[in-house]
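Only one chain comes next, encoded as structure tokens, the form predicted alone.
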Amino acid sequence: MSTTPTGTRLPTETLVGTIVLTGTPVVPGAAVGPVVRPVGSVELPTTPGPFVPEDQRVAEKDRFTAAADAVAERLAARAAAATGVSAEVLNTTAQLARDRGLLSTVEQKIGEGASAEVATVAAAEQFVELFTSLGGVMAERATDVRDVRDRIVAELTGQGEPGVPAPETPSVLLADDLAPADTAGLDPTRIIALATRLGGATSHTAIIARQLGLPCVVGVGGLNDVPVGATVLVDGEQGTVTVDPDRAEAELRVRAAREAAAALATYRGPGTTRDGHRVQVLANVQDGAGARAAAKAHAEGVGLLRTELAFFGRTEEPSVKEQAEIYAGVFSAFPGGKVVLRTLDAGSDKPLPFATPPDEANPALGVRGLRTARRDPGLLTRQLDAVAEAARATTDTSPWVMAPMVATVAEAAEFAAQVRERGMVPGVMVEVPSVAVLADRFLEHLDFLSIGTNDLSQYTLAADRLSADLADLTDPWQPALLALVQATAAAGQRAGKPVGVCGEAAADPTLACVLVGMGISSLSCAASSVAGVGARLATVDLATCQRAAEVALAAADPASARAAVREVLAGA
């Protein structure tokens, strides 16, 4: 394989004719098919456009209310019928297209004589610009922008819908990105593999793959040279994808991959190494049917609630008897087991109106999880007090509770004592440096710790981590990052108290590996990924573990890590 001067693979090889194009490895598998791509474009109008009468504006306004609220109640469906993360981005996507701001600029170029497409076009392109120039995780949003655009834009001139194709035989879908609400919607009988040119192992088009456990690889250079209806190979375990591959060769590789797939239906749980070290396998829920599924693939209980669902697309924050029947539902499907809550995680690239501000110059260090209750504590009291009356009407459960976005030991020790005193277990999230750093300190306060591993990259490598150009050094894999787990680790061990990971990283049967070599006691991924790091962890010892961490420690960049961690486990 070539390589760099520095060991970093180069985008292509050609071997005997064949081009591998390599990437970041995301979801394990492989899958080979014809290529297709996302739809194309909506045909954007021109501007100024044809001037509309004053007396038609009123029935332009309505127009473009009406195409709004079509393309909003299609998406929300779809979040309807969604589960996990796809159903949270599909629901954001939703509120965007309604958003008060977009509409009140729409309406003022409307009264201005521009008819409802122009209009849509013109206002979109200001909310881009200044999401653009906002920078970090809001850039982003101008992504999201562009594509409730074309969906409304669509809906007014009958074009139609764009997106990612329904292929009628299995395809593999390349993409140079791919928006949020198309990757939310992804049919897994008719795209059986992903690759995109950028992202990251932390984007959303990432996390979603995982949690449709679709064979995933990001940041694969070369991808746009790559024809429609060409045949290629994702080996989403290798991160490479090959174009035009021997087709023996190709056979053989998904013959393995749906081997190791189907030797993954017989786990039932629960999490040990070969030698017997327990490892509790979690999985992340958003409400009772995502839990429920998790329950059905033998996830040992929940490491991840994330509450949000009972918040989003709401103007108004939903009553304590609301909340309360959401996060019931959730312990309903562990009766007795362990369920990790997280409270509301609002802020960042999950504004609410009556919890965030709007105009923040930089949301993802701004006003986000726990700091919400600096404006209105209110939020916060009022959700553990939902959660105490969930865990009643249960009467078997005693939920483990943490908070997002802790930066202080005071924080720290003010939220545990709101905690305890409604009878439940209290935690952090280990997302901000400076937990991990003092995590000493911190558990003296604490029962337990739990590692965002996505936000706690972004932050220690000074890197957004939905940004496609940065995404090398929000890799799981970073060396910086895994040193702060270590830490972590060892503080959760010196006290006698639980560390566990519920970030991406936990869902990479490999680095699920390093991680419990580490002293990490628990492991919460998507409910499509319990079996495989489940049934990984069953085939090692713990020394071979611990074996796979000091290498992993000693790397000095994520391709390596992975390499030597290989090497590990191979010999096993």
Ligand code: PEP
The other form holds:
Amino acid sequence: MSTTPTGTRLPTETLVGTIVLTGTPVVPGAAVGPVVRPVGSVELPTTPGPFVPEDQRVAEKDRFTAAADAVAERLAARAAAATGVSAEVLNTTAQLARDRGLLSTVEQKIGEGASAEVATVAAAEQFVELFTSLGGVMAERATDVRDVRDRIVAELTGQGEPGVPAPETPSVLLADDLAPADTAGLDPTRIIALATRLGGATSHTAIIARQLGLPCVVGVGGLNDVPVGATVLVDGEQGTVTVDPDRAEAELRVRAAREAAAALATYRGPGTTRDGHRVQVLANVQDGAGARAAAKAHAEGVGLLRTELAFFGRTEEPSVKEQAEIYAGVFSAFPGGKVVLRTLDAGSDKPLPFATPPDEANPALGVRGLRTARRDPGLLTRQLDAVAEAARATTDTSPWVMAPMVATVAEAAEFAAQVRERGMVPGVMVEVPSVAVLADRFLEHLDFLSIGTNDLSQYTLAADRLSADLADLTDPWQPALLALVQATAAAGQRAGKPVGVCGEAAADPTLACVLVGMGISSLSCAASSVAGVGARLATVDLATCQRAAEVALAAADPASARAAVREVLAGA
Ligand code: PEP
Ligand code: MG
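Alongside the form predicted alone that was just displayed, please also present the structure of the form predicted in complex with the ligand.
Now the complete complex, all chains and molecules, led by this one.
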């Protein structure tokens, strides 16, 4: 099979009429069905339109307010009928339709003579530009703003509300990108899989698909050429969309994916391979509620507590007391169990106003993570005090505490001393390639390492982790990334110290086998992925994982690494 520059794999003789498009796999599973696409793309005004005379501007503002209210109310009603992340996403979009900043910008433009439609488009554009220039997770807010803009303009102009169809036959939804409110309202009995041309592994589409358990692939080149009604197979494990697949093969694949999903339901932990090699399967969480949900999902503990997310949107540093309460909530979800807390990773895609410099040209390479302590050492010491206080109050075990964005051995040694002073277990994240390269030397000062493959791939391949255009470079199966993981795991084994993986790579059940084969001792992923990873490991023995690691490391690119590993695992 040959590959075009856009990543489209072309058919060979054995796959006559079949085209395989590739993207980034985000939710495993497979489904086959006819293609549907979002309905009713809204026509936006393209010219400034007629000038609204002064005496009609109050009425024009009222017209806008009524439309924005109607949109917000509809979204809020859908939120009330939804649960979990879907409800949160719908509520967030509803709030945006009532956002004071957006509303006052629209009113200002109407005050200058623009019609309500034109003012809505112009104001939204201003916010899209702002969010896009902030980058990171903020850039993803641009999708929400465009969605709200389209809904308000549709309301103002009497066009049908844009959205996802509810087909009679279970269907596969293909789109350029999906608005959060659309994905949140999906009926999983009618839409059985998703694929988008844009969007990365952290996009709203991916988050909602994960919650609904819908097979999902994002960043798929060539998706626009697939016509509505064509039959496609979406394979969320392999990251492929097969157009006009061989029926029998597609059904086999769907059945295998269903069997794998059924096996998840019986997973109870703890994680081991089939031959009893222990691998802790832990969860990534951000607060006590997340930790309790992880315990219910049979995680053995927390492998990454992202403390900065508990303080998102705060303008002032939380007090030691408040921080201690939040950490205590997480420790008490796993009494006596393992909890790895990460000190603030403020900056870049997770800016915190009280810790992040506002004016950096290149925040991903700037003062983020542990580096914030250069400017304000008290931020780190107060946080460590809060962790120690929380641990004293709630657990007999010493928490493991790690620093993000560490680059030098000296930084790691100084951090370790501060953690040990407080009776806790020090480690660092491996996110910057320098740590993987010198892992032996880092481990002389630390008790463990935890590999953050999201950032390690970003910094190794020099590609923004949130860029859908570059998702092929930040693919965790990239050979250079795997080589650094392997080097780090080997250093851990030499030192007799644990090395875990807590980036998205750990959520991929197939890649999890490879990581275990390299000598990784724990895997930490979203709670919803714990059972998938644990159940997969239980089906393979350590020797097979080691063979899988060998073939993955020898592969030339992510696609051939996946194919070679699948073959090894299938033959075991
Ligand atoms: C990582 O970089 O892989 C990681 C786990 O940290 P975060 O995604 O929070 O940056
Ligand atoms: Mg990171």
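Positions refer to the first chain, counted from 1. Just so it is clear, the model here is predicted, and its values are computed rather than measured. So that the term is clear: the rigid core is the largest set of C-alpha atoms that superpose within 1.5 Å between two forms.
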| property | result |
| --- | --- |
| Core fit, then residue 324 C-alpha moves 2 Å or more between the two forms | no |
| Per-residue C-alpha change between the two forms, residue 227, threshold 2 Å, rigid core fit | yes |
| Core-aligned CA displacement of residue 382 at least 2 Å between the two forms | no |
